[in-house]
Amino acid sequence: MKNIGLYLHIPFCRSKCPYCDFYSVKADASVREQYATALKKRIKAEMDDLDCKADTLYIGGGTPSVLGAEKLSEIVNSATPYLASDAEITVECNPYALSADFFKTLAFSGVNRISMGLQSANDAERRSLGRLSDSETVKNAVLDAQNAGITNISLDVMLGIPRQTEKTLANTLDFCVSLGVPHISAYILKLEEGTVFYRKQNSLALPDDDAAADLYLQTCETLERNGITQYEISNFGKHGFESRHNIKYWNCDEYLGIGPAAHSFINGKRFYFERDLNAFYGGAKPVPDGSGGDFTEYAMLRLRLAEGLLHSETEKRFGHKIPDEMIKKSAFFADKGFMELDGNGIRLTRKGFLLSNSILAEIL
């Protein structure tokens, strides 16, 4: 096997944020070692299993951050054996009550990358998204963890939200520029069933579609100025930047899942854990979710990347450059602005981004 993902999940919040249907819940000191204790020992279980290396580790959540330094180090230090040498180890932050020792805990057991939850500068709008902490103390936990070492840093940030204007989205921008930071993720809001914002969505001021659209050309052309260049739908990085483990996800490469509502992709088979505390506990079996990797669903995936689909590397992996068919229908898509296509390949402009579910579908 080539090296693969490997992705663990951290089911715990301080508090559940109105937008989010990430599978987490509230969790004392205790549940939260056991939790830590199980994972532990699951990752030595599957890994031993498969009998290969990692060259990414995501711990994704949820909150991982509200683990602490302590236990988010033993973790990551119970995965090292099964990381490649050069692997880049994520960790997800919520920058609310994170202290500067928090950050050199991380970086001495090797984490060189965090991504960490900003999704505006605007504290009122942080405010209505549910979030702790104000811009400042995510100014602080930036800084704290850039002099820890951990220079490696993405932001998020959400578009389309309650009262959003394209001057309160371009303050957050160059709140974002102005730190430094090589990574941004951009992203419109979505309203997910079961969720707050879901249920209060005819309250929320909301910008509408076209609004929306104008507010994520914006973010796209503002990075770009600035040297953040867009490689993927809702992903901007500084070159050497692009976020390794997630271009496994859009390249259709293997990487594998572990905690609760964790998904995985090993030898063509997809599979997940249930969205079940207590039955990762007791030792569950992860879920078969079917077959993947066929040549529709890879070119579904590497159309989400700026560099589209490519006929040498749709060759290399499937015996054949991309069909005919495909690039007559989405030579339509190129005429009208939406798609490009040259020797290389086909992909989607930044104008068919915004469509590109409906794009897909017609190529596809």
The other form holds:
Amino acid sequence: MKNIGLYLHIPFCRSKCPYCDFYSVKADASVREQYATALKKRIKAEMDDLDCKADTLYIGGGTPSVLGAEKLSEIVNSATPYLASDAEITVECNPYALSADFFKTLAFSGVNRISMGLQSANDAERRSLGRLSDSETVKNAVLDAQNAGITNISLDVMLGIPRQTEKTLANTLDFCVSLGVPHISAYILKLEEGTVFYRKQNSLALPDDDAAADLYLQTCETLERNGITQYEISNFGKHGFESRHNIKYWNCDEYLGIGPAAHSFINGKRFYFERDLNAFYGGAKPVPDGSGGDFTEYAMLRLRLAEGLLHSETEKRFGHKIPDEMIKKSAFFADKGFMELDGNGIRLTRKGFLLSNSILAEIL
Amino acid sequence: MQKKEFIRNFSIIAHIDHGKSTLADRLLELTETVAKRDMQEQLLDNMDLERERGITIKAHAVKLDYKAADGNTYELNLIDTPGHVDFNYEVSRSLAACEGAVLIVDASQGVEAQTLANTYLALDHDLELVPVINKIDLPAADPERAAKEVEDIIGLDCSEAPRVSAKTGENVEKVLESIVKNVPAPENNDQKPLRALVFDSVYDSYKGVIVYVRVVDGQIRAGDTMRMMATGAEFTVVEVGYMRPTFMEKTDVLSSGEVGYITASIKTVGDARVGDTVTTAENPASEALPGYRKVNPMVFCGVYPADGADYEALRDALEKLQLNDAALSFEPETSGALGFGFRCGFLGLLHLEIIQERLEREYNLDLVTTVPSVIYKIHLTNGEMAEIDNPSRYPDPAAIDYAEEPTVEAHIYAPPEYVGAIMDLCQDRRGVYIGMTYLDSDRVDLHYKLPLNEIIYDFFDALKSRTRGYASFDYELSDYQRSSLVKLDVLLNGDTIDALSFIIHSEKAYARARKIAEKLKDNIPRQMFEIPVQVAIGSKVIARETVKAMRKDVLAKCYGGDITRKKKLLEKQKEGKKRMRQFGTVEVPQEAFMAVLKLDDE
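Would you mind giving the form predicted in complex with its partner chain, to go alongside the form predicted alone above?
Every component of the complex follows; first up is the chain already shown.
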């Protein structure tokens, strides 16, 4: 029996961050209650239907932690019957106003991985990103989680944010390293249409593209020196701490997403739930989003990974090696230092990751 | 000699914006009220016909019935003239079809460059001028000053000139009276063999070419075999008639003195060119009317479809436009950089812009055009002479004895305070000062000889901006003169981009080369590799810039919900690449191309 990834979307936030375009709304206690109930029901319905297990569970958002430890535990418990025994169970948290008990309760329900939004250890930078807590709060939350026995912790860091310099970034990375977290996600700020940042971009004092590229390379190098190795364009982990759930996305593996705006890829089909809470309560069927899993898509996703696109895996899935044409084009980029190419396959270098869109448009 | 005493044929001439169209509209309105009351039935019939055919007949010429103060009804033929120097020849043919011209002068502006240029054209054709002072409703209007300018500069008595406002309609009927009174009636030459002057022709997809004529001698009717005297082509006349403001009025016969149309299933306007004389095969005239010449393009450029797949569509569109525009020429051309396209010839830059706009708007084509060029005469050391309008055919400099370029004589009219600025501009454009005349205390005529290639792209804009819009400008072709020319090549990443090459005077080569290099640097988006931009004369690089390498593109996270979006983005990125021109290893978006072609002066 195959194992899929299970994703549960919690579409609530205390407040909207000015750069974020994910689906989230504000919710009072009764809405949270209603949603948790609906979600549990839906997990059972969808998973009974599929007749398979999930070996990863990821509760993301929004801000799952706004539901509180009790409800999160209930939700995890409702999914437990469908989980493999060694499942990776991640909950995303906003470190604001979390207690030591919060983590203890989660740990008790089986949660074994926490992903937290640090974004920056510099409080001025954090404020410009709309973060309500200071870095000390983040530090305490990490310690609380660790004390509760959850050591597999990931911190999100943002690059290319307003006023960020090489120095402030170095401080942020030091902050992460000194806390001993085994995983970092580092994203270059992208201005999404419809966000506050998008509207205000000219007054934000954002580092330019060249500076952002330098910050990215600085991050890769600093983390690498500290044993936190890059395994994806934006993700870094100590050996064995790579996100098993997220790797499913980049390996073109199957996953089921439940909740408004959650996406799924099952049996070659992509589909998603509408960004509409009431539709979800009403039991709306997911919206088809075309087929997935062809070679181009697989290659596009695999090339996000440091491991790259491998002949052996390609052969296993598609019955052929990486096409010669693609190898030939990659050789051109390898020559310029954007890619590497050997008997195992092809992959992007860091310099290549920075230009992955352009390069993929050429070689795929 | 007998006259056709109730016919008047006239044009309206004016400087741009002095109110020609508005006055024409008023005249139509004033006379159409009469027409409507008297000819209700006919008007309705013909409107049906027009509705059926789904076209609006353009008023290139229009017949108006006017009941004058003397109690007689006159047939007034108003013949429209294009208002731009590019179409000077057409203007001259329209004037040749008339006995008189209404000269409009703006009461606030007075005499301007095109006022004079058009006046001279009209006087060349012995037209009686009917001065009209327009825009008396404007606060800044000074009709008496404008009238005095006309008297002083043109030498035309304005004591009786109607002071009108075409906008409000004030005094407009006086213009009609003045036409009846002052424009001579045409002669009655009905008994002579047919001679009719073609002053315009338009292509109509139902009737074929509609030929607009002024009958000078004889008569023409349906069934006659018409013969074009310049080309010898013969056609059987299907229909003759008059142009009314909103419809075409079929008639049995067009006689001397009259203005009307002929249809004869003619396929392209090239078969009935403006300026040609129509006679009949049965009773041909011995001599054509004077003045016919084939208009030749003066400005050339390559026109390429942005998407190579549109090549056939572009050819179709050019063919269709040519049906209606005998001055447009084109022939296939290939560019290493731009692929398949056409070398097109135009009367001038305005003509070029009009054609380009029509191709883009009416035919939905995305175009890339190359730098416009004039025709250079390159004299080779072997004694031969090559006419070059395309930089790609520019001979090896070693084989060139000397080169010649076309010049124009230009008149620039402006208030005296701008003389310095205009002289600087003309100097900068390699102009040779010929003279300066004070037309009156606040208007100067600066007379320059200028190389044509210095005025074909942006001279008029530069002139306007240096004189805050006060200067007016007119020119006519002059002779060829010896010139020191070089060909500039643009190299991207070491590859010559043939479509960006152009011919320029050697003194201007360095400045232009630097500007081009800068423009390209600013307009070529950074790519994965550094791109050297070089501008060279032969193998000698005279300007260099570098487009820095792009270091990062948008790095978005990619989780479960992002994959479809990411895939679409990738497709879009690939699609976007198609809109780029691939030059060797360098991709140049069309916008960068256009920016280089539209180098402005500032």
